[in-house]
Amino acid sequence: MRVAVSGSSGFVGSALCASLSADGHEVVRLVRREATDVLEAQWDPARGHLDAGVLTGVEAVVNLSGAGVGDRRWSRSYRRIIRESRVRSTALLASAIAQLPEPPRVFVSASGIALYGPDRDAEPLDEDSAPGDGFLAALCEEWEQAAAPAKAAGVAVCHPRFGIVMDRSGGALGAMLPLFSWGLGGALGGGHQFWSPISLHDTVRALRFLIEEHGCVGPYNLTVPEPVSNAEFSRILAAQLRRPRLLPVPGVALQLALGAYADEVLGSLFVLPRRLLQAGFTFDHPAAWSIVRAAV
């Protein structure tokens, strides 16, 4: 299969190029930079260019592009990067593909779980639940529907609404697991805030599973079954690493360091994949624990 992937450089795109190239899928990796092998292609994004042409013959097209939220403090110049980042180059993928006369398959445009809001508290989330308030609620709304040209070509798209995305290699985790192996590690404010996590391996295997099964449409929230409190899952991390947890860290510490995307990360979203499960796809690490465990 030929599957064309933006955003392949990425925490979740470089891992699932990697599981696709492994089983001899061909990978074409859209880049920003000048392309410098055959299976990659140069695309602005920015400015609207991409030769639809290096579409031609692909079965799948995976949207992973888009600025990373917590990389900055949301200045004004930021929140605009963060939303053109996604937008743009998702309209320009579905104009693309709408253009080109035999499509491909699928459509595989990225979301977030952040589109039910910063702070929903214990309330069951799934993906019949209405979006939440926010700027980050917002954006992946205006996300999901710049795909609607691809849609409107009778390609079948889906969105997978990501959790926390979580590997000893980057992400939450990875950011997490010094602090904590040195015993410096606690739970963020009150710390009963829900987490809504998945695993690195979990979420490329949903993925692949969006790209290889048939009949996939529409949004997916790619988060375990069973949601943690930040405090649970911070437990569970020291007892694994056999360090002590020291006193939460205060909200207004995460406010003085963050700014505005100290409310996403304080908020508390306990959101289920039920589309997901419903489709028949089943996870490696359903739990925090099993997520900690294989990843430390």
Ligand SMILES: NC(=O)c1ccc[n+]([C@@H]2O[C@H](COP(=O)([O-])OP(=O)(O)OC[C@H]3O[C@@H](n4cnc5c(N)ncnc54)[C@H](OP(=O)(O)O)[C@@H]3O)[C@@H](O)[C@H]2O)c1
The other form holds:
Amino acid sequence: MRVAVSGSSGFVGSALCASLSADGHEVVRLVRREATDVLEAQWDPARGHLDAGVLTGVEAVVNLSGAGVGDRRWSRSYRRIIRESRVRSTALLASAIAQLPEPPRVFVSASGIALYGPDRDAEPLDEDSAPGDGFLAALCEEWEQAAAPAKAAGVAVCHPRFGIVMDRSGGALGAMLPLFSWGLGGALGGGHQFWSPISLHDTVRALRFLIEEHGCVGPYNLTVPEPVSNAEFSRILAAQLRRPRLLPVPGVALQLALGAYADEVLGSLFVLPRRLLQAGFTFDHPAAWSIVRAAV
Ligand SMILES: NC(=O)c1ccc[n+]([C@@H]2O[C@H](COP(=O)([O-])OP(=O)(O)OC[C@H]3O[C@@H](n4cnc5c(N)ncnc54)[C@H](OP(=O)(O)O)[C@@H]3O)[C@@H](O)[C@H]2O)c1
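For the form predicted together with this ligand instead of the form predicted on its own, what are the coordinates?
What follows is the entire complex, opening with the chain shown before.
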């Protein structure tokens, strides 16, 4: 299969591309710098430049672009970058897809469980749950809606709503591990909040499931079937790291250490992957302990 991927240099994108290439699929990487080989195509989402021809013959397009939400503090100007880097790149890809005489079969365009809001306590949330409040929730809605031209062109549009993707190589866990190695990390900011993580390994498998021919369309929560409280996650991680006495981290220390990631890990979201399970996907790491064992 020929697959085009944007955001291919990122935490999820590089793992997805490696997995697809290892299985013999042809991966065309959309890159914002100059292309350096035949399997790269340059685009400029900020300026709206994309030659739709580079998507000719592509069966699936996977859009993972977006300025890092945890990279910097959220000033007003950085919030604009966070929003525009997602909405504009999605809209550009969707309109390029819609122009093609033979569009790809499927367009998988990233979203996040932040759509349900920063904090929903212990409310079970699935893909039918109402969106929440706040900057990221509104952004996720707009991000998903930006794919509308591809949908109107008859393409199966899937929105993986990523939970907290876990691997030691990056993301929230990569940012948190230094805290744990300093002996901190027990019960972040109180510990009562629910987390809805997913291993990087299962994230890649789920993305591949969405682009394979399982008839998938619409939003899919990419989160484990068994969300976990932060206190329990910390206990499991501490045991795995053989550091049984981690000190609790007050929210304010976490804000300083993790920047904007702190907002993601301090809120409570009990998200269930109902549609992924109904479609027949099975998790290799369905629970926190299996994610931690695989990631650390
Ligand atoms: N990881 C998670 O836990 C998580 C959770 C929820 C949602 N998500 C979303 O899923 C997507 C992939 O996640 P990730 O963890 O792989 O993110 P990532 O590591 O930050 O990678 C995102 C990629 O987007 C591209 N990018 C960076 N700045 C950009 C800009 N200003 N305009 C357009 N493209 C830009 C870069 O790729 P190039 O340089 O190759 O263009 C970058 O490698 C992101 O949109 C992220 O928000 C991730």
